[in-house]
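Next up is one chain by itself, shown in structure tokens, the form predicted on its own.
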Amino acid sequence: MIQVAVNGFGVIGRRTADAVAKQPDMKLVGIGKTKPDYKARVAAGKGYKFFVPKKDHQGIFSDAGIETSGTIDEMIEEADIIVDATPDNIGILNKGLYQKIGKPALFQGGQKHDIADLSFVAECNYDQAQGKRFVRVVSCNTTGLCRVLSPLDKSFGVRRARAVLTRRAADPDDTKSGPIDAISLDPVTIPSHHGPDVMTVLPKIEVITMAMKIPTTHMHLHSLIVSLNESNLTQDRINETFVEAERVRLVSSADGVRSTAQVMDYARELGRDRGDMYENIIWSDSVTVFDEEVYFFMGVHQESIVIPENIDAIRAIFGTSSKEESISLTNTTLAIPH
């Protein structure tokens, strides 16, 4: 059993902890947390152990009726690997602690590429993670782009990809972020950071991205134009490639899925934990071919898409499973069909 500690219990941390708890080859050592909020109360009800930054924090949790099991330093000592899901400016500070104790760690996509030895997407570079000390699971948008560009490249060869990212402004529990009643260019300059980030995983594919934020919490929506090396393309051939791709789900407007809100309602109807959609969502009827270019719309659920990648990255680092074995097991435990 791989002993896994999750340091940070926000959007990604709490989902990763639940996913680790479902794996037959992993054990959740505990959670590093600073505040005894409602998220902590729910997790305590699941039997999860809490570890705090300093012993002084134990009294804060105790006063809230939540038992703690020690400090984060003690949790790290007990673990084989740490999933760092702390805020972006904290992860880089934590790296020094992990190095000092000699434990491998996963970082999230909000961190810069150079925090780790490898930027990771399971389908693209699983085997390269074996033996690495520090691996960065790339962001939701980068993960989504890599999942579709990699199979297109394998099937047809990608010359260039262009994407406009219409991004959610905040997560559902975030009442401090905006914009409100505005469309915000994020950034104004082109390309946005997403294209270069994709190239940390798929260095041979040229990706140019533009991004904006809109007042929604549901999902990101990507509008893609991908230039391929093959000219004899059809909508059916492209959709068949997506059907065969890992963690890609096709939907259709004919089934009533015409917005990101309906995608999230679909996830709830599937009975997913928290109504999460781990897969890329591609509208099959949006897939359009003009000569050597393919156009399509893609939805990315920012809260959950990287959770399977965190689980696969743990196995990849220790080399306990092949890529195919790990992806299959992760998909099974998270009820992702394929």
Ligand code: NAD
Second form
Amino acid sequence: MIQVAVNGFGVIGRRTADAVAKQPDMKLVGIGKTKPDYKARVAAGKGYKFFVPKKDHQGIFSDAGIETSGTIDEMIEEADIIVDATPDNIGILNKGLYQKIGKPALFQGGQKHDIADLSFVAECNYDQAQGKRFVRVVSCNTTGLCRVLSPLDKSFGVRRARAVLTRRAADPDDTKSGPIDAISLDPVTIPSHHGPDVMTVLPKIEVITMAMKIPTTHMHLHSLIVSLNESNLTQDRINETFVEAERVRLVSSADGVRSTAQVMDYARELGRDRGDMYENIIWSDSVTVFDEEVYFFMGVHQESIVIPENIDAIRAIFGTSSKEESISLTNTTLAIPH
Ligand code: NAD
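Next up, can you give the form predicted in complex with the ligand of this protein, since the form predicted on its own came first?
First the chain shown before, then all remaining chains and molecules of the complex.
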């Protein structure tokens, strides 16, 4: 059993902790948490153990009726690996702590590529993670782009990809961020950081991205144009490649899915934890070919798409399972079809 600690219990930490608890080859040592809020209370009900930054935080938790099991330093000592899901300014400081105690760690996509030895997407570079001390699971948008560009490249050869990213402005529980009534060019300059970030995982694929934020909290929508190295492309051939790809789900307007709202409703109908959609969503009827270029719309559920990648990255670092075994086990435990 790989002993896993999760430091930071927000959007990503909560989901990763639950996913770790579902793995037959992993044990959740505990959670690094600063505040005894409703998220802590629910997790305490699941039997999760809490560890706090300093001993004096323990009083704040006990005043709220939530037991703690020690400090985050003690949690790290107990763990084989730490999944760091703290805000980016904290994660970078935590790296020193993990280094000092000599434990491997995963960082998340808000961190820069150079925080880690490898930027990771399971399907693209699982084998390269073995033995690495620090691995960065790339952001939701980068994960989504890598999951589709890699199989397109394997099947047809990608000459160049262009994507316009329409991004949710804030996560559903974030009441501080906006925009409220605007479309913010984020950034105004082109390319946005997403394209170069894809190239930290897939260095041979040229990707140019533009991004904006809109007033919604559920999902990003990517509009892609991918130039391929083949001329006899058809919608069916492209969709077959997506059907074969890992963690990609095809939907269609004929089936009643016309927006991100229906995608989220679909995830709830599937009975997914928190209504999460771990897969890339591709509208099969949007897939259109003009000469050597393919166009399509793709949805990315920002809160959950990186959760299977965090689980695979843990196994990849320790080399306890092959890529295929790990992806299959993670998919089974999270009810992702494969
Ligand atoms: P979040 O703000 O939801 O959660 C961070 C948690 O860490 C909060 O609960 C905060 O209280 C806690 N925290 C703060 N200081 C701490 C400390 N010293 N010790 C322990 N915990 C501490 O953030 P998030 O959205 O989960 O983002 C975490 C990382 O994941 C970022 O790099 C982000 O870019 C990345 N990411 C986020 C999303 C998303 O859609 N939210 C998607 C993919 C990747």
